[in-house]
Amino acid sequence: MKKTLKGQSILEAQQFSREILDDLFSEADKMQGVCKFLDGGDVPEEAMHECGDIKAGMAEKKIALLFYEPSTRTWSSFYVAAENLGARVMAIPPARQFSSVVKGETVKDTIAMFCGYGIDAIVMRSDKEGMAKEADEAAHSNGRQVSIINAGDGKGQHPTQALLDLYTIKRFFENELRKDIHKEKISIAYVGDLANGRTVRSLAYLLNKYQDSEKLEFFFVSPSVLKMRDDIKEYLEKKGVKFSEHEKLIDVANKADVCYMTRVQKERLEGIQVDYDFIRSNCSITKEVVKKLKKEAIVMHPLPRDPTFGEIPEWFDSDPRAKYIQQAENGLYVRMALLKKVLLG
């Protein structure tokens, strides 16, 4: 296994150590100072100085954000991440109506163009599963190094978000519970569309990366239809994590250090029938699931939320336990990190 990030592509979550997460995470908690500079804030010196490092170290760097499905937060902290560490960032409107994809390009030409621009690293979403492999083998055939991120791909994987949510995680427990999270059992409960969404995934995958199995229980909580997918739950087997399957959230609230809400990926149930009042009333924040909830718990989403089906509704906002957040936002830290790894090390 790699122990730097430099000149690598980040593909899925299973590339990482815990010796190399160690590593990113201290360079997002530098890079929330670094960001601190940047707005103007009180910061030490010794933080002034990393700054203008690393923008002298990104100037020629370029970085694209080629995403082939619309995004919020992935694409504006990667382009926000990118322009505050000073590299220059080649933005593409959205790839399936703006750019020669509609004419029939092949993700082989369109990475094959963009190595003979000199691009150093292409950030991509895409809707199709494997699509950020492809794009990785057309770049290494092209003879360039050129790292591919991963930043979704449709029901596969979401390495960045997993990341971000690790973060996340392990800044709640050291900084607000004051715990060693290597030591400690974690519960967490997935809750919602587990059969297509990818950041569920790339979290149970990235969590064992990071945490003793016998240190980790998984709760999956979905209707049948939507249950997580076999390939995840072998890996689960494979590794001695304890895991269980469940219809209602409330049944499992009260175990659970992490809610780790999502929404229903109506864009790629493919004629699957859903029960959505089954949804609302059994996988969402409810009041009767707040009164069950630890006291030190925390609950996430990789957001967008939707409010049809009320996974988070808006009036839990203001519970303490509330973190999507702050979630949301260290992903620029997260991400900012990512790339000053991946193109300086």
The other form holds:
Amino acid sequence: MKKTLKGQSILEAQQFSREILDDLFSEADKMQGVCKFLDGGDVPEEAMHECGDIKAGMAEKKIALLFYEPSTRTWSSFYVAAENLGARVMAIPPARQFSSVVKGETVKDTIAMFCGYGIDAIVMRSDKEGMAKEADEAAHSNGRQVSIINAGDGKGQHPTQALLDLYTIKRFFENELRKDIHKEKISIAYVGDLANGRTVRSLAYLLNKYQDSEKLEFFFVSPSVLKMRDDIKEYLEKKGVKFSEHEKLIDVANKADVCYMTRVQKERLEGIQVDYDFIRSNCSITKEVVKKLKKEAIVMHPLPRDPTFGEIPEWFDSDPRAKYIQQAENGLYVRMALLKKVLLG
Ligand code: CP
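Okay, that one was the form predicted alone. Can I see the form predicted together with phosphoric acid mono(formamide)ester too?
Every component of the complex follows; first up is the chain already shown.
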């Protein structure tokens, strides 16, 4: 296990240790102060100096955004994060439409080009599981120190989403419940398309890196055709994390501290027939589920949500347990912290 993120690629949630995560999250707290300062807010002198030092260090850093799939949050939060830190950003237009990927160029060749242009980090979203690792191997074979940051690889993982998800859970425990997260038992219901959702996979791994196994309980809630894949279940069994599988959220709604909702990944179903009426009634936030949810639970979602499927209806947005907008905002602080740690240490 590496002791620092400096110069590392960020490929999967399993690569983090509790020590690295605590350090990263404390940096993300500071980044919130930096953002406030950049927005013209009144901040302590220390935060102003911190901001100046970071910008001086980052001025020579070049960060490329290479996205093979659509994105709102991940793309824009990394873009703003890099700009806030004072780095130079090279935003490649959607790769599958406007780059030479259209002409059949391989990831290996694409990454070789970026290495030659003196890029320090490539934030990469891909449509194929394992593509971020392929890019990392290509960067290494060019002998250049380029960090690949996996911004979601097909059905594989989305480690930076898991970082902001865990940061959101930690802040809720510490700031709202006034509890030390490491001393608490956490029950989390992962709901929806668990077969194709990369965010749930990364969060399951990451929580196990951050919390002792006996303090975790996972409820996997999905219709049978969208169940959590075996690799995660085998990993959790090996680590001694208690988990169970369910088809209806109502059955576990009163037990979960965190309800992590997801949309059906229509773009990845590959011929699988999904009963949307079943999902709408059983794997969504309904009035009946809301009545059973703990008063001190939180509802999260990586977003985008799908209005036609309605896993979180808009009427729930004003409920104090709805944390998904704050969750997305936390992505900016966590991604600023991550870029700083990877590029400056
Ligand atoms: N959560 C997430 O990855 O959102 P985007 O697809 O909009 O980046």
